[in-house]
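To begin, one chain is listed below as structure tokens, in the form predicted on its own.
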Amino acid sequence: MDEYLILMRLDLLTKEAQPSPEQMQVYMKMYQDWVGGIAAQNKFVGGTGLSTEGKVIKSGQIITDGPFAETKESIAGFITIKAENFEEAADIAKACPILNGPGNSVEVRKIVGVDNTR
């Protein structure tokens, strides 16, 4: 098996786009949920939220508070999963919850090292 990271997107910026406390209790637990039907399957290998604030470091070694992604591209968290093939990865992906939301998206990329050997 391969692996491959699961890139979640969604507005983290725009004030109104953010849910209530009690919206959000129901959204973690339908994406604990999920989490747990890969762990389930001995398919989930890590992953964790992310934070809206971070430095950018540019060639040049000149570093910026970032990363400023525009309200689309806004990676809210990101999971690493045990999948046979891209279309395997895809299916696990579009049972993401974040899919709900309107906008949102995920992104499957396949881990590859450096040698490209896996």
Second form
Amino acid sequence: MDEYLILMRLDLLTKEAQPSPEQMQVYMKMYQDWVGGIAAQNKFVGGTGLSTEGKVIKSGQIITDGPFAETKESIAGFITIKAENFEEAADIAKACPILNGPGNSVEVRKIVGVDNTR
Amino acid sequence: MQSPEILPHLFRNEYAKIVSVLCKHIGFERLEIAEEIASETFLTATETWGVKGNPQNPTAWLYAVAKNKAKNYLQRNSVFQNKILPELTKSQSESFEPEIDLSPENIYDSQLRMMFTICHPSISPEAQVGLSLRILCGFGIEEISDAFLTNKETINKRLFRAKEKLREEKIRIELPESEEIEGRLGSVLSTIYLLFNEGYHSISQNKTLRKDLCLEAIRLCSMLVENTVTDKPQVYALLALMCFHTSRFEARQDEKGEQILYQDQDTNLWNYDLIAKGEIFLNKAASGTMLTKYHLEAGIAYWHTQKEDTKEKWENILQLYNRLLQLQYSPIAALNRTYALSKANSKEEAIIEAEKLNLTDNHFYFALLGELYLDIDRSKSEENFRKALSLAKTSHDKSSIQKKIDRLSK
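Follow the form predicted on its own with the form predicted in complex with its partner chain, if you could.
Full complex below, order starting with the chain above.
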């Protein structure tokens, strides 16, 4: 088993794209059911959602507010999971409910530890 | 009271108190002597009461005898006389008289300290539970071996080794410093939880004994919430959890000792007093920011005390399981989560999720699938129940699965 990072990106900046509190509740349930399903398979390692505030520090010690966004999408959360291979990790990621929103995306990256000899 | 039943119970409670108080006085290194004095006290009691009848106040009688025996021991013990007593007199008053304090306050304090001594991480959780049963709850070796479904010799050896280890490590009878308390408390709580589960889930046939284990676990946890150093939210959460579970104790078994499933229980047999207590404790657990598995499990247990089969109930249970599994995986939680999913979302969704669990060596896994397929695909349902039957180990599990199959083929 290897560990994979699932990065969730969505639009946190455009005002019109933000969910109402009621919508948010529905989304949270979908998200929790998805993560709960991964955890029920004993494949959840860690990770969480992120608040919408952030600081970005660029080379030269320049600090800007707000999550980093080259496009409209910012990182909304991340989890790490266990999977046999990239294919399985991608399968798990495909079920991430934020993909129901147009423009949103999920990125899967394999985690390379300091000791990768195992 | 002349009834003979009073003795075992009285002995159990008072034995534990006397041992803790004596140990606080003479040190954990002399635990065996404290146990011996307590045992001798009860021997004297049995002999005397058998002839003269029970005294007016049995507890006071026991304490008086225990005090005398302890004093006699201390006076004739040369090590104590020559080495310890001079030290004590130097640091304390001029005329040192070994006074054994059996006031309720000192009993409570001694037992609380003893709890932290016994639940020290240097010994195994199993040994912690065994020692707790013996020293904090006063259970006999036979009762402990019965609860663990093993023999007296094994228990004796286990307890002996654990005591040796604690002595070697020079664990002192005291409450940990406040900065240490969180960590050490974790160990105490998991021992109490294990002790509770030993009673609640044990397959031992002795129902009275099993219930006693549950009540003892509740008593120990109650002692922790009565102290301002140890009355943390996670302690209240564990206490709430145990109250909620124990509230169903009478309803979950029939006369033959067979387990009755949650949905088939007679809710009139639920203990509503314990449920109410559990709710109070759960509210107290909600302070602070710490979220432990005890909080989540207590929340799940709370919703199970709600009779009505509402969508809200199962949605809450599902979300609590979702979070519990992220905190700590266990196959049983995974299966229960999937059952909650079928109730909160749909059976179809639950079947998809269940098949991902792949717990193919677990008969509960196939029993769950059998249950989920019941109204969807009868042949698949039966197929799964048959697999469950072939994996089930106890005769009770087998018979309850067989009943499901019989009902299907009707």
